[in-house]
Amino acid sequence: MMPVKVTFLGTAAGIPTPERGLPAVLLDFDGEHLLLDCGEGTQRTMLQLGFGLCRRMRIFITHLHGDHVFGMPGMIQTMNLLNRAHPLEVYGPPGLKDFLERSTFSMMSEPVFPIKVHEVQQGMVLSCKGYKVEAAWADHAVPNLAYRFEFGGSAGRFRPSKAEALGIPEGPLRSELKDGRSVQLPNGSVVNPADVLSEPVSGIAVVYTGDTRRCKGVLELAKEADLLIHEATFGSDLVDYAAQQGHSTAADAAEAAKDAHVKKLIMTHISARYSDSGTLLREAKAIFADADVATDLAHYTLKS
């Protein structure tokens, strides 16, 4: 399976600093860019790192606070000036389409490339060749979607001989089993995927929270993920303030990683008051050993 390359384009919270730009994470998989949030200046950082703006791309917005979405108008305008041809699909919570129409589409010439905006809710967002995307509501001051990206993997290879032996006709029932769902035959018997599939093939799961307090929705979404990218705006010195503002501390992020049994935690969305993120890292590692604090331009490669 192709690796998943994770690059942190911006890791600040609220305002940029000399060291940190506004939130944006890029997942690069099989020649396609999946951009998670789009803070101001994201397109410049992508160009700086050699990520072409005319490549196949989907953008996933967590919520409509400015530090997560104000980079979209500039991104689209730059793509337009570069004569992008590939369609651009943008996903996010209700209100995203209105934001883009007011801030972008009505203020510049008609884009030379197709743009489709998907306003999504909790549940399955996208399923295509190579990966699928699921969303869950996080807990922030405004509606915020956390996303889970699952690359590759499958419930197992379908074995037609097993299906025939069990009397499963060709058609929808076999499709359901291939997708990992149990079915009931006309005679009333139940067939489980394990009855007709080979051993499951593991893939790579990446979860991105956007802004959130620690909450059940994110915990369930992040279960056994290979990588959890969790906001950690504050340290334990501001635990009460973090909760009031709808944010997490480093300890909150680490507890989420521990409870969800993820393999690795990377914290981002760091408040400008922490010029040295060492304190946040120590607080997290005391709870979850495989934790890291993201820095701008840092990149990681995930392999199955």
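Positions refer to the first chain, counted from 1. Take the two forms, find the largest set of C-alpha atoms that superpose within 1.5 Å, and that set is the rigid core. None of the values given here were measured: they were computed from a predicted structure. What changes on going to the form predicted together with another copy of the chain:
- The Cα shift for L177 between these two forms, taken after rigid core superposition, is 2 angstroms or larger.
- In this overlay on the rigid core, E119 has a C-alpha that sits less than 2 Å away from its partner position between these two forms.
- Once both forms are fitted on their rigid core, the CA atom of E89 lies less than 2 Å apart between these two forms.
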Given for the second form:
Protein chains: 2
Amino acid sequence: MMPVKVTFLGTAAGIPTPERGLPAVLLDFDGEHLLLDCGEGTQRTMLQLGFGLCRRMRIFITHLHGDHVFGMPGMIQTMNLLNRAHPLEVYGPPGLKDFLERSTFSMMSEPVFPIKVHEVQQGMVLSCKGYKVEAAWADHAVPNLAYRFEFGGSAGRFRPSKAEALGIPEGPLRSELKDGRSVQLPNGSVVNPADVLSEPVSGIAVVYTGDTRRCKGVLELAKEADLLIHEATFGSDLVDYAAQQGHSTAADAAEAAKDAHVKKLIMTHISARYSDSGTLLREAKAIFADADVATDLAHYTLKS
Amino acid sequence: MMPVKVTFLGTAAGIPTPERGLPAVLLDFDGEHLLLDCGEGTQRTMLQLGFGLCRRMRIFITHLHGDHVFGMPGMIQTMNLLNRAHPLEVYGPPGLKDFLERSTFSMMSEPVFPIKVHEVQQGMVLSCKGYKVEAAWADHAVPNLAYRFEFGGSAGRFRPSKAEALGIPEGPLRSELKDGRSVQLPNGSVVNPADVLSEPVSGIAVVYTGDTRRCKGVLELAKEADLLIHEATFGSDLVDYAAQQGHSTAADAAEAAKDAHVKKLIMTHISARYSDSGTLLREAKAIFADADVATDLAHYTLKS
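Could the form predicted together with another copy of the chain be given as well, to go with the form predicted alone?
Next comes the full complex, this chain leading.
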């Protein structure tokens, strides 16, 4: 399958710094841009990196705090100036539609190409050719959705010749096996899905949290993911403040990665007070070894 | 008098480029920030350059196209997070109040410090200790104000000893002279203001256009200014398109500088198509010698 390229466009928390822009992560898969949050300045960083704004694109917004959404009006204006023709699909929590209407009211920024806004909730958000997206409520000061992206991957394909050889009659028993459930044949023998299906193809799963305390919703969403992108606004010096503000520490992010048995953790949404993120990284690595702190423009390529 | 420091924060037209951010110019005078337009990304550039967001500050908006205003909501959110206490004063054309209300409606960005919005028209906008600001209608697709900032400067002071020596009686004749008008004495002799006033102190005048065709309003506003910051979106290759879109070419900007007898011209709002601005500079210099094309982060110090 095609690889997934993950690029951190902005890795700051609410206040940008010279090194960290406001939050945005780009997943690049099979010629389509999936943009996770859209902080102020995102359009310029995309243009700097050569990610065109007229390509197929979906935006997934975690929540409606300004630092996660204020890049959208300007990006839409630029898309207008570039004569974007492709529709733009935007997903996010309730209130997204109202935000977009208010903020693009200004002259020249009302979209002149089709823009489809999907206000979504916990559950399956999207299933299309090549990938599917699921959301879960995280735990922040305002409604915040975490997203799981599953690229490629498929259950094993049904092999009629194998079913024939095992004497499985056409009909409901075969359907059960195709759906991944074991069945008992009339002669009493048990057939498992693996007996009649080809090897399943594993995909690539990426989970992105937006802002959140460590919480059960994210833990379940992130189970066995290849990559968990978890906010880590603070270090152990501000445990209480993190909880009070609805944020995670580096240790919280690492605990989530460990409990969800993910392969890799990348922390982002780093408070401006940590000009050196070394402490955050050490605190996370003490709990979960394969941890990184994201830096702006860093990119990772995920292959299945 | 204190010098005026002019810093170009963003010099692009509607679409940012890797080299040029969206429009904003900062005048730094006597510890106060005067921000001219506030394109997306302005807050980060200010922080990068060490211009604090909690200082005394006034914002002057030329017009309500997104590329000139979309930096404001995020800047206000950051000011909230930094616990700004100083009021923020924002000046601009009618519609500014509505834009700010709509765009800061999002959670966390509604200002928690005093914000005073002044919707202004052509004429005197502001006169305060140290400087005064005048506006004139420029000529763009939507209402666009050009601003003239006059820093320091004063008429000559009245010298009673000189008046005494010339035999000018106390009363209305002296008032006329103080106000800069010549008078005739009872004995028939004429006295000019320069005979009884000290040398006037010249100030520093800076004019900023926002988006505009070359027009009479800007010409009159810019008369004898020390610095004219004029948009020059296009070159001579796009004369007709510039006129149609309500923009200037480099030659238009230079003609304005020449006709207004300014000391220096700096062109900004450069279309993304000119990755090399050399042509624009040559076209301007052929008409007005002391011309520059602004680059991001360039700064100039003006002294009287």
